[in-house]
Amino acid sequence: MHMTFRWFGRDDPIPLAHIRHIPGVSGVVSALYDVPVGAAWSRGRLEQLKAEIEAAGLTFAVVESIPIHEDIKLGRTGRDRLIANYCESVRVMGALGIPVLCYNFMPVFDWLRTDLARPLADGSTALAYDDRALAAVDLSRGTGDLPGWATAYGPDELQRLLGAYRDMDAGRLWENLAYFLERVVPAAEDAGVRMAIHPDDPPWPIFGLPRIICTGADLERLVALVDSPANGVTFCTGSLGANPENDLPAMVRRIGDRIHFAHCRNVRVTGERRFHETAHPSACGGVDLYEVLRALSDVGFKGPMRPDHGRMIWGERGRPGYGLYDRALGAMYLQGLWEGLTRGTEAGA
């Protein structure tokens, strides 16, 4: 395992030489965010990016992500081309030697919440999200009111997507991302690249839209629909976390060396689709990282992971979730984990 820290490059508060400074971190996790979607990435940004990770003394270790347009998700006419973009860009991933592709297959909303700043007993704030709330949120306004959601799409843009997916089920969406995955994963697998799904967050459906990465079967289908190395997992314990009935360390044995990417952070359930995300530690929240991260060192994972979202704590103000004090702090729990799982297994404890 190595751990790494997600940077949004330059708009980015957080500077390079800052996550330089946490202990045992090696490399980034990060994008170029300003490609419009379905367009191919040039290999002189991408390289660029690099070469300004590299300077700070990091690696370069995960794109997260490159967002999948969704005409590939509708199965529209013209999903050839935008799917040809995509191998060019993980092609040119390949050629600069970044190994793993972060990307997600949710429709019309990424990671959703409802609460940027719910005010935790400690006195630090932190993510939250809970249905009924959701259910109050008035779509004819468009996304301004979505808190977590950084694409931005205006009324009249966001009812002519809802409208495309009113007769789209789980099944068709199942379909679209085998055709997608069975040209883009060969892709992959030539240039070097091991893809990485990111279940769907929150792990259930939104607005009406299906979502189809939410349970351990969920994972064991994805993997199957293209059976090669290339096609793998995020394994990310705050999405699938937020569902109770989840059996996360019993996930990842099953799943094994298909993992290629861990998120690892905690959350607190406390409702029927309510939650708030907590510090890391297993004791904060109803993620037991202690016997996750035991099954990711049983079945030999030694991929990237980094602490994903994290509280916003001593006073420290910007892009909610991903403030550094908390996620440093997470990744020190993390690499306090691994060391004490690791050392035992080495002296045969």
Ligand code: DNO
Given for the second form:
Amino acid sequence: MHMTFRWFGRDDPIPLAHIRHIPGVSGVVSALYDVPVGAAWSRGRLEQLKAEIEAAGLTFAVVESIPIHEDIKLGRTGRDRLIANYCESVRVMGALGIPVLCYNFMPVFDWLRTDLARPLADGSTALAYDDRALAAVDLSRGTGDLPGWATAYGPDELQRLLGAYRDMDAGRLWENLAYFLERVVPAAEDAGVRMAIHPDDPPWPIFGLPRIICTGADLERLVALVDSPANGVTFCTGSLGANPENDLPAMVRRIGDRIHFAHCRNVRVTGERRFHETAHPSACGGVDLYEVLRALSDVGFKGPMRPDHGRMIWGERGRPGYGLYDRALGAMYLQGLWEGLTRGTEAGA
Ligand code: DNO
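Moving from the form predicted alone, what structure would you give for the form predicted in complex with the named molecule?
Starting with the chain above, the whole complex follows.
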């Protein structure tokens, strides 16, 4: 395992130099955030980003993400050209030696929360989600009011997109995912890139849109769609852990060497489809990170791991979930667990 840290590029208030101060963090997880969805990434731009990361003494470990155009998810005419562009971006990554690509296949919205600053008992704030609050969201105003990092859509565009998904059920979404992977995974194999799908967050349908990467069975179906080591998973403990029926360590053991990236964070489930995020340690939330990491070390996980969302603490302001302080504490906690679990074993070598 090697510890990494997400960095949002020059717009990120956290400088790379500060990331470098976190003991043990060697890699950066980043992306070209301003390329329009569907366009191929330019080698020159990615090379520049890589050079900037390396100049700070870090490596470019993971691209998170190259977003997938809605026409691919919808299976519309024109998807072949968009998929060709996607393959080109994957080839560019491979040519620069960036080995892992985290992506998702969630219709319209990426991860979503209904509260960006829920006060916790310790005086910090954290991201929270409540299905009842989601039901009250007025989508006729576009995505502008939504707390999350969805691509921004104006009211008309959003209504058109939601309309296009009206007839889309989970079965067709799976078909479109298979169509995409059948074409992109061979390109990834050739380029030496490992694809790592991010589970749906939260792991259930929202706004009536299907979501298909929510359970252990879904992850197993995903890796079987194209049976190649290049077709793998980002194991996100917070996304999957929001559904108390998911047995995370068991899932790790079943997916095994198809886990190419680990996102580690903790959540406390407080009701039906209701949860808030917490500090990383097992004692702070409902996810037993000790057991998840034990399972990861047992399956010989050697990939990048990153501390996922943290609380906002010590008066820090900035991108909710992505402050420096609590994620840095998370990175230290996770490395401590890992050292304790793996010292003297092959995984800890
Ligand atoms: C949220 C992130 C996700 C993730 C994408 C990957 O904090 O984990 O936005 O980057 O779903 O495509």
